[in-house]
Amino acid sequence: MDQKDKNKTKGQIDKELQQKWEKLHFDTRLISAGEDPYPETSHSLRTPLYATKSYVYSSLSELLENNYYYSRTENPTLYALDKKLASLHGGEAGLSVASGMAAVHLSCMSVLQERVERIRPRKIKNLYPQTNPDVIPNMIIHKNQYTGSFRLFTKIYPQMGIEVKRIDLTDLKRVKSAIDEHTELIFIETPANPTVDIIDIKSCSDLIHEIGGKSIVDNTWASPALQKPLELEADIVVESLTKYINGHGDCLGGAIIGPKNHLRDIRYYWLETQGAVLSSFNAWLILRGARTLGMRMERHSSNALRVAKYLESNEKVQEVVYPGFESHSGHQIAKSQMSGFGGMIGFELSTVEECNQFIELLNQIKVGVSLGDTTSLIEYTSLMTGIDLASWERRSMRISDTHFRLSVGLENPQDLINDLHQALDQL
């Protein structure tokens, strides 16, 4: 920090670094932003690693000087991976936390329950939704979500009191007439995991802003290189940092950005008592990855165009669901809120006995669960992801049983392509 910083408040120099990367372009603020210049030192390249947990001081005045006391909540090198993200999705603020899902929880739950503090335990039960039922807060998500988050919302959240309605959130008559006086949250993934579903995160916030509720989009699929919901007035987006954000695969992440006062709620009060709390090491290495999002997203798309042209020109492929295809039902909608369509393709062979074989034969294309990295994965959804849903909640998903899930790596595309056709021209 120079000399002339050092009377400076830690919220003065904030600002004055978020107002100089606010002038930069998309791909500078990926090498910049939260890093140049790094508050903690004038002279590192790259943000240093801090691996610790306390902060010590020479005495109290000092520390309470200080933004650090306790790695649950503050670190330096999280601090620069909060300022990137946050300056990536122009939010006035970021949360870095452990996973993708702790970014869900962490967020809907700063929505959906009251913070409480110094109060009797007692008088808690006051708050409790269940001590009275006619006003059971209620949120609405799509009738297709990432797994994790459909057996969150459907399977937990109604423990805690909270009702749930899930429709299809791409009809904006069915949104309209599901939101009510108790609606506090609309929750959007879009493009929605793994039916490649777009949905149009501006109208949706709209409906629900009438009402004064909340929107979170999970925007883990587009990355802020491809789409910014804050931009649409949606009020939170969150991320899964393991996905193409690093884009490495050698971690684990995840993302809220939003308020300021609102992140500093969600910092103090649910991560600090959730304890879902992202490591020094893996943040750095989320830094890392980032600096190259915006060139991997150009080529994540371009591969994934040609891959899913090819598919749809072989006859043994059933269906194709891409976004970037006029065919597409939310194929508008996606032109008009992503700047690119993005790395994954879903589509579909004729029966159950051709899946299993296809998936065998693949060579260069690698079968895994997960998404946006370098290496292309991909997923047969019913007994990958999907392995945890009952038939019938596949079936409401429109997850077939002969649906493939793949995610389109950095791989030259005319090899993905050749691997694609040996293993459809053995079928």
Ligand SMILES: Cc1ncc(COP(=O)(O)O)c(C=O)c1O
Contents of the next structure:
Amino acid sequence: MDQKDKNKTKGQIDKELQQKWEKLHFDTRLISAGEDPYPETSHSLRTPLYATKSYVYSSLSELLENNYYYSRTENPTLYALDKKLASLHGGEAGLSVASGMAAVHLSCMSVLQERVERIRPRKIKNLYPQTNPDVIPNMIIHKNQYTGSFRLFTKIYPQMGIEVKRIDLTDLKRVKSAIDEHTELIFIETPANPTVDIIDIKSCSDLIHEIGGKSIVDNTWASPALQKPLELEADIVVESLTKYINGHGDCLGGAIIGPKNHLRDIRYYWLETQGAVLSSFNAWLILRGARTLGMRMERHSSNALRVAKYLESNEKVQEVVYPGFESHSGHQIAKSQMSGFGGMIGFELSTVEECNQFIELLNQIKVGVSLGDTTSLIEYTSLMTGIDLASWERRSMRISDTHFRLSVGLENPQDLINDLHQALDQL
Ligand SMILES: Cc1ncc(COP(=O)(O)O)c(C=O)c1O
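Counterpart to the form predicted on its own, namely the form predicted together with the named molecule:
Complete assembly follows, chain above in first position.
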């Protein structure tokens, strides 16, 4: 801390730093935001890794003056990441959590459920919407999204008294007619996993705002380098840090970005009680990975375009879905809300036999779940992340038995094309 900052409150210093980072370009923020100057520390160039559970003081009064008590809600390494994430999205505040799924669940709970400070037993029944069928809150989701979120929304939330309306969010007329007076939330994942659907963030957010509801956008497949939902009127953004933001495939993490008061509520109520805290080591790894996000996303996008064009040119490939193609039904929306089309491709082969053969023949491209890594990863969707879905659910998500999802990594694209070519050639 500078000598001249000694008389300022922590809030004032944070605000001034945030204003300073706002003036920087995205790539500079990736490096500096949250870490320059590193708050209240030594002269270390890199943010230190704080491996501690508690913060100790010489007296109670000193403890009460400080903002650090326990690492379930405060840790300086995580604070640096939280500030970086907020700055990258242009949000007031950020919060890093244990995984992308923790970010999805905590953010949705913070909108759908009430924060209850003190409760007398006789009032408990008022909190269960099922006791009053007239006020069952509902949320709207796309028919197709990451299977973990799909399971959370369609299998768990209904048991918590939340109605979930699953519709085609690319059809704005259907969105409008699905919204009613009890709709609290629209959850938008775009590009959507695994079929690379593109959803119009601004139009969906505008529609939900008409009735005072909120929109949450899962931005995992784009990352803030390519898409900033808060600039498109979304209320809250979530990301799986496990994917592009960390980008090196060595840890899990999740992020929530949005208004300061709402994020404070999530930190000190939802995260504090549900405990899905990111480890400081993972935060440190993610800080390190995030510094190169801009360059990596450019390369993921250009590699994916080349690979998608190759796949489209091969007659053994039936359908290639990539938002950078004019033939993609969401291409115009992707062009207007994204600054690049990302590294994810969907494609189909003709028969299940060919699919089984093809996946065995790949060498350079690795067979594995997850995405957003330096290494290219392919999944045979119906047998990997789609395996837990019933066949009717897969059909309703348009996941056929011959669908592949390819996360294009940072290798030389010609090596990836050569690998795909030799495998397709042998079918
Ligand atoms: C779009 C999307 N959201 C959320 C998640 C969950 O992230 P995590 O694995 O970090 O919990 C994933 C994982 O693949 C995803 O693709």
